[in-house]
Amino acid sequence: MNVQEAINKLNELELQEFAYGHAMGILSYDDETTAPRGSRIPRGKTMGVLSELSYKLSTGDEAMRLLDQLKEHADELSEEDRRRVELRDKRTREMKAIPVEEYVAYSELINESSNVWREAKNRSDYKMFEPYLGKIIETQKRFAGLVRPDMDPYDYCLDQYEEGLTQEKCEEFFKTLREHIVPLLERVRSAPPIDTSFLSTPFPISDQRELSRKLMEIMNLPKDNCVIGEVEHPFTTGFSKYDVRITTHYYEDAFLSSMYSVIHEGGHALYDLHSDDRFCFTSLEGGISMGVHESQSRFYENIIGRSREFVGLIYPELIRLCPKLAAHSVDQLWRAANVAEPSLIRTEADELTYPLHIMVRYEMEKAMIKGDVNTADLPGMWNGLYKEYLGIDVPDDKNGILQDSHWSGGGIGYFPSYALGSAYGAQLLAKMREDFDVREAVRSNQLIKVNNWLEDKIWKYGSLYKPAELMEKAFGGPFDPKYYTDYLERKYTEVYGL
């Protein structure tokens, strides 16, 4: 077959594949959602089965020799093409490395542990589900043995959802944010405290909701498109263009968790709602990376909406809907969104100490591939961390170790990409900022202008370019740290008065 034949067997290849990827992903959803808890039992057998035939589909004879042509061929490809051929190389050898039957297996073993991890956090138990991720832990080193013997086994971990991403610039980057964000934390707590009281106004559910669905209208996330749900640890799936889902978590003394995490998964939503259209149904479709995720998610839910227009634009929602808040002002409310003092929750962490969150489960991650601690240790590890960054004594393993759900679906070398997304969104800031005043597009109502800027520079392109790649073309140069130190120096300095 000639080159625009194979293209077209691609085509028709990848397509079964988002099939296959479209099925599972829903039986997940369905799972985190609607789900009945004994449901776990069949579902586990066709994700099993699923896995198993995406696994064959992707890796079988027909496959590689379809790949082998197109990359013998690969100076006759477009640009699109030689990319869908790049990352299908990558991923097909490093499934081909893991027998199947070991596939299989670990997509039931994360379908039960996910299961067990909510029943645990509910119970505040880490034993009940500590068999389960020594189960996941040795998993993962198993298969980076597998993939990549040349390759330090964490490095693979992170690699898996920022390529490119090695232990060592972690260091570096850690390093960096630590000797900035320390001090200015010591000059934020000496200053006269913040009054945050309020923000546990009963807030009922049913308004809650109510200003979700006025959230996402702000944002332009369409409807057709976009829809939210209700689960333990909010999350976004992005099925396709056509198809996102959202999700959060009420609490009805606790109304700013909410609506930061419908802001924060709407950022991710507007990512996957906007790829180009003929990246649909193929292995360029959503975003490249976790980093790069979470730069979008980050962006909106902090340097939008913490910031002091977007307070103004949503408080007279907040107030209609409960109408006690109308006794504090648009600038209580934006100081209170934007207290800075250690806390045990991740997700409810403020920027400035949100890192420092990152860097215990990075320390803990590290540990864990290594073998430097056993998996009965890693409670203890865990709350020694917590005290020795965020001088906080945690109480118990729901507000500790079980609060994330991230390691229950294997997802080892993840938490990097919140800290690192954070830095790129400041970046992007300066240099949207260059084009138009985004200050006043948020205090006008004039997202869009925001979310036309993004689809331009980042969202368009898919999985069209690697991480660095992507983000140094909406840079105009190299990725560098320290303008998120000096965001997180400027703003810190205005809600404190420093």
Contents of the next structure:
There are 2 protein chains.
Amino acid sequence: MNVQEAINKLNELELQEFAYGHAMGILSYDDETTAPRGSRIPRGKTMGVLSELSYKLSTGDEAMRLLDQLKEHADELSEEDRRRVELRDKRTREMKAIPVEEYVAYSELINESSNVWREAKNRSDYKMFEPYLGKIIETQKRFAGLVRPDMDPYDYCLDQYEEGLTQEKCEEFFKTLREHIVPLLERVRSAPPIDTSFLSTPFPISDQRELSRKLMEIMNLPKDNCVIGEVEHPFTTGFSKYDVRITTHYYEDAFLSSMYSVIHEGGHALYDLHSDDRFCFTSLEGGISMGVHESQSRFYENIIGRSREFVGLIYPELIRLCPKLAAHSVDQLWRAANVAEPSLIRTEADELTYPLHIMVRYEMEKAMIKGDVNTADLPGMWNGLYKEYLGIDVPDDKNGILQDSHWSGGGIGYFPSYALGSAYGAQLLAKMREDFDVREAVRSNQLIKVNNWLEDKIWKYGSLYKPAELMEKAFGGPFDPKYYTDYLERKYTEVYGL
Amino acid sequence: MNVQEAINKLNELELQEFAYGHAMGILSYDDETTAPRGSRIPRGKTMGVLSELSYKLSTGDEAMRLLDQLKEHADELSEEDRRRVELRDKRTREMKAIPVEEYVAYSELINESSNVWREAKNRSDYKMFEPYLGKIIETQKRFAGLVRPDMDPYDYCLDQYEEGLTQEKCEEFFKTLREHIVPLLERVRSAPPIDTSFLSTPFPISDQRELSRKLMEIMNLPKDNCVIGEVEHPFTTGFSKYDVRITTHYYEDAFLSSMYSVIHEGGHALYDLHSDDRFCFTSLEGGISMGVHESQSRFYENIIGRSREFVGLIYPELIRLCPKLAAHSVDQLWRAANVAEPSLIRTEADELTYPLHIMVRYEMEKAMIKGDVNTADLPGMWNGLYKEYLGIDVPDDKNGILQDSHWSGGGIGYFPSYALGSAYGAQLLAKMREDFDVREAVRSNQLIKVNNWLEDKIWKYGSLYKPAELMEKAFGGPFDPKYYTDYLERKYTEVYGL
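Switching conditions: you have the form predicted alone, so give me the form predicted together with a further copy of the same chain.
Full assembly next; the chain just shown is listed first.
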């Protein structure tokens, strides 16, 4: 087999892996959006079978022989193909370290656990979810030990979502954020309060659906490749650049909730929709990491979406759909959309206090994986950290430890990437401004300029580069959280007239 | 390997086949209900890969050795396991006769063709769909020749949907129907017309959704295992007895359309939801044939749903949701729901003229498979047959040859099972009446009695028996279309007071 034949084989193998991932992705999406409760039984069976078959395909003799051959000829490969081989090498080494039965049992556990979490959250009953969380933590620790016995287990978890991220980096990053956010938040809280009462003006859900369509149009999300679904907890799932699904949840008396959710998920979708064509159905298609993904979603949600210019752009549509809002000016709406106030729910948190929510979860995860805390004591730890970091009391587990879906789906190590993504976004903004007037582009409904810039710097590369490498190329230098703290300082000074 | 080990292997193999079928089923369901247009590209790839892998699994050396071993030990197997072996033997023989590349190419053609048909129907542009239909016909003929060179190709098509059904049986069956329906329809048409104008009373779609929920409740469709989706062309898809999806389409000015669609699809769903537990995830789960399936759906839609008692049962709910309907009595509504009148669209046709729509399709399919007609001439043939059988002019292809999705999905030979199913249903009714007062059960909202009877005679058996065998057991004797023609005669005499 010559190198070209080996690449052809690789293409075929990756297409098969894509197919399994696509099928399992659709099963999960269907679960979240449509499926009846009883479907968990057949879906559990199917997920078990497909993950086993997919595992065997990726780690079987044929795939491993192909990998060895490609590695031997690494210097004859194109940059892209070398990267594919590198990614495969890393992934298959990880997979082979985990026995197939454990891999399958884990995927069945996750299917079950997501359903139990949903029910537990509805009932605000942590005890119901606790044994599943316990098993997930144990499995994550065990997998970390099997795959990277040389690595700290929580560092391994972080690395799963943002290659190269470690606790050391997180500690330093969060320390910088705390040093800026805590005093800034104090100043904000001593400023005259901003009126937000009109944000609960009833906005019929059918009209919010129309608002979503308008937002997708403004963001240049192509209708033929991106649809919006309704779920309890919004998320985005990209099956390929031809088919990305965003989701939202409408609350009649909180229209900003869905509006910013759509913009956030739309940011994720744009990233997935713009991988270079040549990466289609290969391991290079789609976003490289959760940190980079969140940099795009949070960039759109906060930096673009909560800017005075964007609020001004969407304002005529808002008052058309909900005429009562016309009693308030663009300026009032913009300030109200940027109120900073410690609160219970991460996904509803403002830009300034948001990182504090992440820090709570970071401390929780660290303790869970280190084994410093018993699962029975986790709600107490959660509530204590909310008191310490945000100064608020958590009334129940529904509004506390059960609020997020991540852990129930095995996502331990994911949260820090949200904060990192926000910081990436602020540094991207600074760079973007060197090339064109971003405020003017938003004001004049030319978000296509923002899209084109991000496509050129980030999106088109898919998974070709490691996250830090990709971001450094885009920044033209190293990552520096100062851009983020400066941005927050500037923004909140303006919003509150400090 | 002893027999028990072989059965364990068979269970494992069938579970894997179930998983592939489930995944492909969800992909199709998602396509029909949710997916953006562009999704056809990745879905085509994934369907191609999964159908190839599934084909190789079912026909590979290991599966064939297992089958041989089980056949050798057939006399040591239970009735169920013997039937599974028989079904597998038939199915794998069919699959092995078709080269894998052709099998995969065909599944990709179907994915593409369904999308093209949808578009062609919207535009009423038969030319757009014609090349796909041509390829589907050619492929069906080729597969028939490969699998059963001893059999007439259209008989092979019929047998795919109703094992044992042949053109000879169809001709005789349709002849009997024509002999009764044509004169009965003439008598009906000479009777005083029934007022149907109020059937277009505007009925808001949100209220129709509530009506659907009520209908599902009356039919005892379990919410945890059955949800309703909204699509252009209603269908039912059962993934397992734990998860069955029905669908409908709401028209604000034709509430009966969705109402009877929900009852029809609900009948399919009940059948799939009540296979015996021990058949779960094996080839015996779910309905045996399309004829038997249609016997259940059309039994609920017409025999139950269009009975005077059912209309009386749903009437209070109808006038609660749409108060204007209260100007008309139960009797008026019942008559209006049973008006017999030649019309263009099969799915909207009344019970009496419905078989004539089927006969048109039967003649078309026979000619297509025999090669008696060029694809370019099919719309002309369709329109000619509508004139001949129903006496009406077809204005365009959207309301003509493009109205049904079946052919675009490769379903040639399916249609006759609708008419056969109606006749099965009438004979089941006669038998059911020997055991309890069916009218009284419906009148008193005790459809559970009907369900229990059908579960006991039909549903619980899944695919354990061949269709004709199953029906004869339920009938306690041979199939006789006289029950159907007697039923029609009785019903229309009553509706029109002949």
